[in-house]
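Just one chain is shown here, as structure tokens, and it is the form predicted alone.
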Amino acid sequence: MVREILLGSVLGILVFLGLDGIDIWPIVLLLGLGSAVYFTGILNRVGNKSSRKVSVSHVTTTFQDIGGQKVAKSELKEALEFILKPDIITRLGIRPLKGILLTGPPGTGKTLLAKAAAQYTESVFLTSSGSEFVEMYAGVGAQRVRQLFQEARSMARKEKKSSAIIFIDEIEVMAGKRGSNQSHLEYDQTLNQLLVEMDGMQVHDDEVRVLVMAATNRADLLDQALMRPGRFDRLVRVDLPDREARLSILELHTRNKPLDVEANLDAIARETFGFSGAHLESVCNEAAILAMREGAEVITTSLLRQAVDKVMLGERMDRTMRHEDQKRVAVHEGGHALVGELVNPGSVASITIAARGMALGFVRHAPDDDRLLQTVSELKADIQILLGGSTAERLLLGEQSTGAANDFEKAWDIARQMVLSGLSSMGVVQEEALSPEVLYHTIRDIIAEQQSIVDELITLHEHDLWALAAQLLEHETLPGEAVRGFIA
């Protein structure tokens, strides 16, 4: 009501001054600018409240709900002791941890670990993303950081809890190295406010204990001031699961699904080297979808293997190929599989000429054990397997095709890795000291040496390769056991 009266009074005065012959346009312009500033401030305040997507959730996720990650869970539990045992922490004079940074590849369970930490400590759990703190308006990000910490304390008091966990996902967006953004200093101001808030987190008997947890897969981008002790005190590495952890994750995600009693999850765990927890969850989900599509009552090993292929390469494509092209693909993939079995017996899990995604066919390998390090002989064997497809085309069909372009690229990368790792005839080298010509010829020599070996293998087993290609043309997909049957 007051605003309406004020607005009417201003309009009346302007009309009176105009009728009296006074130039009112400068006054109108000033009033317009003032109104614009006023309403922009209102919109910013409303935007700050509405766009701040901080989620306060009552989590039920426990550490038992997370497959694998034994080391990460153990280290995280130890870091949470200051929340669970404040009396012992005070008696021993231990400074409470202020921040825990979870770092690792995407899909490894960093967010799940943060939720489990909140449930483990019975803390209020607030979650947000680094991008929610970055705006074009100066000071907005810093204000949101202050509001986040205030909200954590107020929510903990409201729910009568003594601790709160703030989880910031993709923290590298708001906490990158200062000075890297030349357009404006809003990023730096937001980071500065986060540093101030973490420095000011003093713990007293009557205050809420606040722990900041953050996740990133690019720890190298973070500002060093944030990484020092007293801010993020613990760096917890959340790596890709090993074979035992993959089996645990598969068992976890199939416990609510009708799994065939003869389903071999251990074999699936063996064949999914390099998969993250998110990949494995998707495998179980896709297998259930395939079972529904086929009208199956239970999920079998075959459906799980099909799901692995779908997660790796995408949905099967409905492409009509000429018989000559199918024959070439069969020979090509047969060459990969045959060389793979010869240089690394028992490694081929399956072979198919069914097109998926951009691949016209593929061979899926399953090593006996997860390899964290590779020797010279293992790297050379990988190059030989990659060269097997193009060599089979050249020796059996008379010429190669463009289908081997990706194989050559991977083979070149492995050979380059050998040179830079000191595993070539040059010994220990420094990349900057190598001329492009020397590096090029050294890589060429490594690949040429492996190519001569592959030529001999394909020539020696030409009859076996023709038989394998014929079976692929008939059945389209063969298990690794069938491939080994042709070589025995």
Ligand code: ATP
Given for the second form:
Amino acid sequence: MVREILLGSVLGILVFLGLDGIDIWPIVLLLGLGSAVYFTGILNRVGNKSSRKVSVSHVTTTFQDIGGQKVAKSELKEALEFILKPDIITRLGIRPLKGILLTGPPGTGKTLLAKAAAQYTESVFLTSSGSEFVEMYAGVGAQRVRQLFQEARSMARKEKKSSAIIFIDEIEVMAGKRGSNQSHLEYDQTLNQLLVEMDGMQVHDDEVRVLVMAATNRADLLDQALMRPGRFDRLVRVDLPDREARLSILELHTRNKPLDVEANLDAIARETFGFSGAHLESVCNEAAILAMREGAEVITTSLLRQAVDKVMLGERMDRTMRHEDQKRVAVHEGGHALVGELVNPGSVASITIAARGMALGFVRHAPDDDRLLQTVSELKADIQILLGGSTAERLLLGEQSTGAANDFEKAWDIARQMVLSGLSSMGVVQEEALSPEVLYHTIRDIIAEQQSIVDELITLHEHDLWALAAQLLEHETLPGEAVRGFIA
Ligand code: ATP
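Next, give the form predicted in complex with adenosine-5'-triphosphate, keeping in mind that what was shown is the form predicted alone.
Full complex below, order starting with the chain above.
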């Protein structure tokens, strides 16, 4: 803003002097020279702000420190043979691999894999993020890319290494589809420079071999030129861990912690479907913090379960609640848990009426195994569990409350998914050809059908539910086993 006012005033003065008959050209020349010096200074300053770098001596992560990710690890190791066996590569005339792209959800270990790759190949490791190349000044991003590659080579020579790995996190920020960004010229220049540098990478005996590893959660946003053979020609998927992988991640992150000999990590792995490695690391850390808070000597399964709740829902709230509301929450959550156990026996992991984050209470379900596909009856069961809370309130307390709004939304989404997947009475449908009214009524029918089943279940188990709610009011949190004990 100040810069604009200054520029305006200078222009105004120049026009005024010009009209007054004063020769303004020497002043204009001087000002031009001054601004050239000023902007070059800025460019250098911005360009020289060196990218973060970590030399291999600091990278201690090995493939053994990464839980699960068997496929990603073996694909990566295979790709790294290019660095490890240059003689064979040259003898067979194989085109060297220049780039490996790691794609997958956040926190699944992409950075860890890149570090382990550097350790495995004894390469120097430079790390950077796509956003570090994005600047408002044209040319700065491209300059930084050039610098990064130069740095990789010079660091490798200095440390007497024959290879370097450049890791670029969030590559979609700098390598999105060209022409799609607002300040597209700068973005395009940066991406072009990256492509030029990657094209220029050759294997000569005296040269440092540079491998670019990049990570993204949004591979769909990347420019196609980046994915063509000869650039990022290896794509390694780094997915959310399955149950076995979750167990090994939990084991890795409790290695340095005093774990109770009875602690059941397998149960925690079962109850954490959908968690990433980063979530699981956080669970172990939070459990240790809780142990410290409670003055416990060891980390127990119960502390780990509390940590799972905390990671899932946030810190416990110190909210004082009217007894009436507390009772309602206990009945509501009891309804979810009861229906959960009736439709999927053994699936409730824990139930609580302690408020955390936005939730006043919560039932944690642990599916028997990771679910990648869902059948019609599983989807219907999910809707029934969601309706359990409001139904319990209506049948036991006489009326419902606003607490179920979120449940209804989720139930509606599941029913909609059923219709659009061809699982409703209409069979296979095409979304565009479906009138909103028909869609609405079909969803309503599915939900109404589940509602009558839930009404029946809760009526049949009203006494069990009252007993469960009373226990919840007394103990606040109950494990799944306790819930099962109430079901006659
Ligand atoms: P983002 O996409 O957000 O950059 P990322 O996939 O690069 O995430 P990392 O930075 O590698 O994830 O992982 C974050 C942290 O999560 C690690 O420091 C580690 O503690 C833990 N973690 C993630 N995945 C694993 C795993 N497979 N084994 C062990 N720890 C893991």
